[in-house]
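Just one chain is shown here, as structure tokens, and it is the form predicted alone.
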Amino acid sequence: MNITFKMDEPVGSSLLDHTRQNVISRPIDRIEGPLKVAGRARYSAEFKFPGMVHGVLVGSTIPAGTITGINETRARALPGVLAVVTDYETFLRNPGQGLETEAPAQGVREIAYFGQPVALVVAETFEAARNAAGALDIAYAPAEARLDFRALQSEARPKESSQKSQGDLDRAMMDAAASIDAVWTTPSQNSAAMEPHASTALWEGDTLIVYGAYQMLSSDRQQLADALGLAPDKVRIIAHYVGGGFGAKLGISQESVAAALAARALNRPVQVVMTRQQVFEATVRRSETIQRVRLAAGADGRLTGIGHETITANLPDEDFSEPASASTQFLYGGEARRFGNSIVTLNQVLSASMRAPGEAVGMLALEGAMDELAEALDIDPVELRKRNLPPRHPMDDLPFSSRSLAECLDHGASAFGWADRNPRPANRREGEWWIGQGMAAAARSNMLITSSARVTLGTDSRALIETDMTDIGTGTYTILAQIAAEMLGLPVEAIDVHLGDTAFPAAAGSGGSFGAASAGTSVYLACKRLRETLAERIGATPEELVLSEGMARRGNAAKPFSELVTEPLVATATVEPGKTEENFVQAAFGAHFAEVGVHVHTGEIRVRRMHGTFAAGRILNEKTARSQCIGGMVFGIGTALTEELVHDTRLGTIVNHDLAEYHLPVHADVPRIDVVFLEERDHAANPLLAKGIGELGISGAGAAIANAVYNACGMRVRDFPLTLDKLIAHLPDPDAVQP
């Protein structure tokens, strides 16, 4: 039984609200959590076979120009080592981005940043590879390089899909009775993923197995066949647990390839992992931004002009721009609107998607611009949002398919105590600290990918899930079993889920927000199948058929599974977009409020508390959900105060490339941190009529904390991290209030 279902139109009602089970959305701990914690969860770094031999890349040492030749004698005279693997040609020069399905950029003789992988030595031990790696000799042909950002923003060229104009922005601005004009730069970010990149590749004849640390296994498959000039079945990826990704393990990395040219070369398993080092110098990361906004407002606080332009950077022959203005584009009114993003080449590691890709930085900018405009018309920051929020898309005319916005809004400042905060900046002291409360939107569009999944349900009342979908820690393994539980009327603990690896049906993957929802409808449409093949047996239509602990009823009759399920029921289900993507916006929605200190003496920031009220259509798993929000506002902190990438624009080096040195929210950083969601359903989204949220957390976040900041002291910084020395020099009076 092989079904397709596109989302062409609303769905009236979810099988969900009617089912009886009572397992979907309860905060359910996740199923493979004892794996995890016992050690028994095995990631891809930790898969041995007989006769596997390690490899350590290596990486250039100057950001442009040509090798121009290697000596490999030293280092294969060291013990253990038994290769040198190098191919010009086929080695991976870029890593590849999310959802693509050919290679990324190949051919490592030109260098085009400082850390590319050239060269892969192989060794018996790790160590012994490591240690020749060291003493390989490459040789270059220095080219010059461009390394500063900020020095080349007059170069940038305009990404022509991203420009939208609409009326005359110019003039709105001129007429408006108030407007902020103002530009606000973000640094190069790194996703630091707990686990780093890594492959395990081994050949079955002709065939290809790699245990990759990667997010979307479909598309990953693809590019890397398309690589090493494989037909994609020849290419079989396993990732049944990956160690966090946050867009970093979108696309393939270079340890793959050389790992499968290794594994053929020597016709033995070669594993690479990437150093932490390697991982900052040669993945992916968020590009430096450098974005200005324009808002035009009337006295009642309406808008009447929005502009958000941004420059951001890449790898020359890279077409991916961070898009800064995705949300700006529908979260506010305003007639006159104009967008565009312009692209910098550099001789730096690719930029790409990193969490939030967009609204994690451009928030920080849209929604300081707005806390600047409500202060100028004296308007409370709430409720100039709230005045402000189109009926439609300002520019595309097209309904919201829901949004809860407004009373993300109110139930997030009641909660808070929005109501007792002090607008005036530099009015409150406790101690030696400034307190100030700051608030925004959050907003990150929702999507639907084309996702697959086979469930079998078997003669001993159990069922099975198959898809390459993957679990990044996100919960995917427990919301997905969920789901089938509630539509087939078992237990959680009678759902085997078996997950990450191409030899099942391609899924959606990780990334973007869409995993849950695009993975989880493919689960919904194959166990409601399955749920029809049962109403037959037992004599009742769909809508008659009762499923509940392993029993099916239709009114007093019912009958076990062991009854009805002579020999196992299997249906594999796939989803895809449909006209409901092109006749709806669809976005989550929410509102952050955050309180921080600001030291009187020394600029030092700490969050003291944070307040997220989202809304995201049907919460799957109020658990697992939480812990994303929760996440996401973590990573709020970091953006807001800490996460930088140092380039330096001399060497092409990257100055803090590990974590050590990138400074990411720890413990101590991090307060109280409360979330609620409110009750929504989408029917335009999916048959789950669930959206994504595991995004929705960061957007905004790090805006509120900088609109907390300037509440305390007064200090409007746009240059981010707010770090202290940004602050002491303009500090106030510490005497003008006393605690």
Second form
Amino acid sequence: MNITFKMDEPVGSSLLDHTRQNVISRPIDRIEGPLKVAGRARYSAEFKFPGMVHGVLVGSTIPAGTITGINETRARALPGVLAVVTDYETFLRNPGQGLETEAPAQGVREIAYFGQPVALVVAETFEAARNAAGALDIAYAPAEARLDFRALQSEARPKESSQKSQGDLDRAMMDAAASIDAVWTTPSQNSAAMEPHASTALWEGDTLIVYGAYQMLSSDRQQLADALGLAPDKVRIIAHYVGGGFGAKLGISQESVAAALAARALNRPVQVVMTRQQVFEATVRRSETIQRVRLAAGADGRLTGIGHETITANLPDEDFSEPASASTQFLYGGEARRFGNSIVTLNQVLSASMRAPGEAVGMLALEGAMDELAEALDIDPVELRKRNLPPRHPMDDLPFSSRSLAECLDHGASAFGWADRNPRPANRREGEWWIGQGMAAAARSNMLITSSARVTLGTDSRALIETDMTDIGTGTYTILAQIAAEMLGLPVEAIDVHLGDTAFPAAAGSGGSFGAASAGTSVYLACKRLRETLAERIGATPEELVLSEGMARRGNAAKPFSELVTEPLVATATVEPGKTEENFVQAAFGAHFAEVGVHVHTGEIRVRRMHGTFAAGRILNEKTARSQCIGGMVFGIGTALTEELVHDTRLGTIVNHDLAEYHLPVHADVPRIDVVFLEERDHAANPLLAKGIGELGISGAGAAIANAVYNACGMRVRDFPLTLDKLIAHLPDPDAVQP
Amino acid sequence: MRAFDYQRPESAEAATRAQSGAEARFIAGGTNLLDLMKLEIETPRTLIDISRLPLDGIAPTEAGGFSIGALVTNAALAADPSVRRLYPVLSRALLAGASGQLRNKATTGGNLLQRTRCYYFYNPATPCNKREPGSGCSAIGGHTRIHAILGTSPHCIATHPSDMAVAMMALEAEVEILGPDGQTRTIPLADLYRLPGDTPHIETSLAPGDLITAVILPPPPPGRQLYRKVRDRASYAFALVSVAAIIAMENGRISAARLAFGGLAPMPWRDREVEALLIGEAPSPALFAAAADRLLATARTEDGNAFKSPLARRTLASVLATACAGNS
Ligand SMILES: Cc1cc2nc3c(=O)[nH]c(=O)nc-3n(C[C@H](O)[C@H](O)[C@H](O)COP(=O)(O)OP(=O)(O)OC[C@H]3O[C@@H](n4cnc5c(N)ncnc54)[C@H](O)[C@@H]3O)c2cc1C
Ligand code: SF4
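In place of the form predicted alone, output the structure of the form predicted in complex with the partner chain.
Let's see the whole complex now, leading with the same chain.
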């Protein structure tokens, strides 16, 4: 039984609102949790095979130029070394972008950035390979490198597809009762997922099997096949568990191709795990941005114009550009509008999607500007936002599929105690700390991506879900089991979930907050199909059918599955995006509130508490959803206060390429975080009526913190992250204000 | 990491003899040395494992102080009841350092001898005079957020990153050293370290084979003890600026003052002129400003670490105000 469903029309109702099993949405623990805490969930670098050997990538030590020769003599002479694998044409120069089906840029004789992997040293042990990697002598002809983003910003080339404009923004700015025109800058960042990029490759005949730490297996398989000149069905990628990705594992990265080539050359399984430094130097980063935001408003606070223009950076042959204005385009009204990106070509490692590409840094600027506008007009920041919610998309004139933003703002404000905030900056002091509060809206686009799953109802009253969807730590195993349990009237324990293997039906993968809803819909549809069969078998219409506790019922008649299912029942379902994508603005929304302390003497900033109220359609599991939002808000702390990937503009190196000096927030930086979900259903999104939540928590979180910093100490810093050196020179005199 | 031989001598004497060959290194907790070996910044041919030598005790001395064995872990030292009671500045400094896991492994001797966290020192692909004498200093003109502003030279501006050593400096600790000749000597902690000058690769006065066996704390000095560490996140980050202060007051005036600074210099930094300037004076913002002026009189900054001057100034003022308040 194969079915395909296209999301062309809003769905009237979802079975999940009628099945009444009380399984969907419940905050149950992750079903794979015990495996993980016991170390039994195996990650890509944990697979071992007979005869397996280890490869270590060797990165370039110049940022631009050409390799003139590789001398293997010293490396080959070391004990345990088996091969130095080089393949100038086939090695990946850049990692892949998400959802691409073609190979990323290949060819490594030309050096495009410092640390670009150019060779793989293979040895019997990891230690021997690493030792020999250090002894590989590579000669280069260096070329002039483009390394200084800020110095080169005037050379940015516009990205045509991103340019949008309506009305006359310059005019609106001139006529405005109040306006903001300022520039925000955000630094380069790295996802810094806990699990480094890793691949274990082996060949079975002419078929390549890669245990790879990847987020989107079906497109990654196509990228890998294309890179190696194989048919996609000759490549199988397995990723049962992925230790975080945050975008850095959307496309394939260099280690998989190198491992595959080495495994073929040596006829042995080869494992390649990147070092932390290589993850920073050679995979994916979020581009630094320079963002100009303009707001024009009348005295009543209503926007008459809005502009958000962004400069980003990327490698010479790449055109991804952090879409910082993504949600600016629909969040607030204003007749005159201008948006657009331009790209500076740099010899710095690939910039691509990192968690909430666009909103994560774009909302720092937009929501900072809104805070400034609120102050200029003496309107409460929450009220200012509520006054500017457009009835329909301000440019495309489309309706919102669902938008509970005003409700989130109101609920969040009252839960946080916003009414007690002192709007005058540097006016609340406790001991050596100025205390401030700030808020920001949250918005993140919602997407549906083609996704398939197979559900088998066995003769033992258990169901099996199979799809190449991944669980990157988000809770996919659990929510898919909950959907199937809810739909089939089985306990969650009776659902087996097999993910992360391209041998299974192709799924959306984990990215862009679309994973849960897309893969979840495919499971929903397959279960719905199974329900129809069961209904037939007890002579019920699908509407009459009630499934619970492994029984199918129609009125008072009931039959156990064991009688109805004498051979396994299999249904495979595919969901595809359709016209609702073009006919509605789809996004999840929320409101962030933050309280910070700024040290009166040192300018140290510590977040004291955060609150987020969100509405994202149906919540599939309140616990995993809450964890996603909390995680996003912690990302927001890092984005606002600590994270900055520093590129040396002379050498091209990444200065802080380890977790000691790339400062992610640690436990002590994370205060109490409250998350509340408002009840919502989105009928245009998908039959689950759910929207994505993986990136919503980060969108706007950092802005709430930055606005709180202003409220605390009266300083607007528009250059992120807000480290104390940017405050120290201008901090008010601590002795002037008495505690 | 290069292949190496591994030895575990039975006694301290045997360890010093084994290490006196130039390409051998002691390994204690390994939390710094192993990282450096993985990056091939340290490439010893032989590792002398001292971690099981019986140097892990904390004992009172006849002089009324304490002797801390070189292998006492940072966690154990911070938690020791006598240390917490008599030397709170030390306990606080230790707890402000690294993470719980690291402190469980890190030792007293290893902490004193940990190497700089200069980013360029840690990247073998970039020039560094400390790593490769004569190759140049990549930090100067580069990213210098964590670099020194006092005691530097045109050859190296790296800091010594320890918190523990800053507190020990203020406590006037001494270091007990066993040489390969079997002789034990004791030197002031200040004499353990050397400023970079034109030989930034030479960081201490230790000779090959010298084993630190203990740190001797004199009896606790009078006054209130404080350790204040300013850093980029609330935990698990090295000091941008840190201050260890021991301040005694009499009749509203500062009667004794010891100040040591971290994050500012290639070694834990103590400036007696700053202390002298405070003694006998009544605390005031003007006095604290004068102390900061004195401290920073010889500061040399880069674009990236210029903020450390105002930061040190403000941190010192805040620490002195706290130390002097309610302490008469
Ligand atoms: C991520 C990270 C964060 C950190 N943060 C901080 C921080 O905030 N503050 C801070 O102060 N420290 C911090 N540290 C450093 C930590 O304190 C040191 O790594 C630790 O104290 C070193 O002790 P060890 O015993 O592990 O030394 P080892 O690594 O074993 O040795 C270090 C050096 O000392 C030598 N050595 C060791 N013992 C002796 C001895 N008895 N006699 C002679 N030579 C000896 C070794 O040969 C080696 O050269 C951090 C470290 C890491 C990795
Ligand atoms: S500051 Fe010192 S350690 Fe850092 S690069 Fe310069 S010479 Fe090397």
